[in-house]
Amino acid sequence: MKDAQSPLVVITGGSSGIGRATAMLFARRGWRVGLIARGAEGLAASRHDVESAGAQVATAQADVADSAALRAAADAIVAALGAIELWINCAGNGVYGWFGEVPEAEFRRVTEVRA
């Protein structure tokens, strides 16, 4: 484990895809590593991988769509593991399609994430 005192990095859609990248940049350079995600399943997989780096890591089950849900991530993260330094967001959703032919109502789904 890296030290306590060394920085702490949250980042939204850590459980996969370019969430989970750099949640492992983070944790092979020595710092302290918070994820949040909507999945378990996923958390637990990045839980996992960023463990095995080295570093200490808290995961929160969270929407970024939800304001108290994310609030409640964040100090369940900094009652983990402390005051958090840099927060990365990477959190997101997709559909693959041709433009004309996506239905409105997924287009509507990814482009309406927010936090």
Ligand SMILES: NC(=O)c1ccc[n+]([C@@H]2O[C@H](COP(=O)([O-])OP(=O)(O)OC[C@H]3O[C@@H](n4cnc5c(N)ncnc54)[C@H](OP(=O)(O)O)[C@@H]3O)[C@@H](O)[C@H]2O)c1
Given for the second form:
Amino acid sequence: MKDAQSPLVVITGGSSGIGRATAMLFARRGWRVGLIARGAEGLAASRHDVESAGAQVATAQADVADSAALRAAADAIVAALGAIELWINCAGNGVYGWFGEVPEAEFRRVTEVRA
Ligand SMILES: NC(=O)c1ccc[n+]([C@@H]2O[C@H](COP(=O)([O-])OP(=O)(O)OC[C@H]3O[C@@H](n4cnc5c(N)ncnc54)[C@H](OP(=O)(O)O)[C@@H]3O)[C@@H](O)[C@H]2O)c1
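Next up, can you give the form predicted in complex with the ligand of this protein, since the form predicted alone came first?
Zooming out: every chain and molecule, the one shown earlier first.
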């Protein structure tokens, strides 16, 4: 376990891609890490990696488009690990492919947003 005074970074989208890689960079530098994403499976896998790097970690499921859920996730991480030093927004989505070959459901997934 790292020094209890080591700073805490919270990373949205920390269960995959850029967010997950960023979480590992901080973990290896002695930071404590909070991870937020929607899916439990990805969060569990990222948690495993961060813990393997010797860092304390807390995870919380939330959709960043849902401000109440996001606040609850932040509060849960603060309750587990203390004050947040740094917040990184990595949650995002996209799709790669030829326009005519991307399924409609994928367009919807990427472009539908909530107020
Ligand atoms: N990778 C690249 O080369 C690249 C280059 C330029 C820009 N970008 C942009 O950078 C962003 C991240 O890319 P990436 O490659 O790291 O993507 P990724 O591997 O798909 O990871 C996206 C992360 O965001 C989370 N997420 C997505 N929507 C969310 C939501 N509504 N609420 C909470 N968490 C959410 C995902 O977890 P859940 O799905 O479980 O929520 C996952 O942890 C994207 O917007 C992408 O377009 C990426």
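Residue numbers count along the first chain shown, from 1. C-alpha atoms forming the largest set that superposes within 1.5 Å between two forms make up the rigid core. Owing to the predicted nature of the structure, the values given are computational and were not obtained by experimental measurement.
Using a superposition on the rigid core, decide whether the Cα position of residue 102 changes by 2 angstroms or more between these two forms. Comparing forms between these two forms, the residue 102 CA shifts at least 2 Å.
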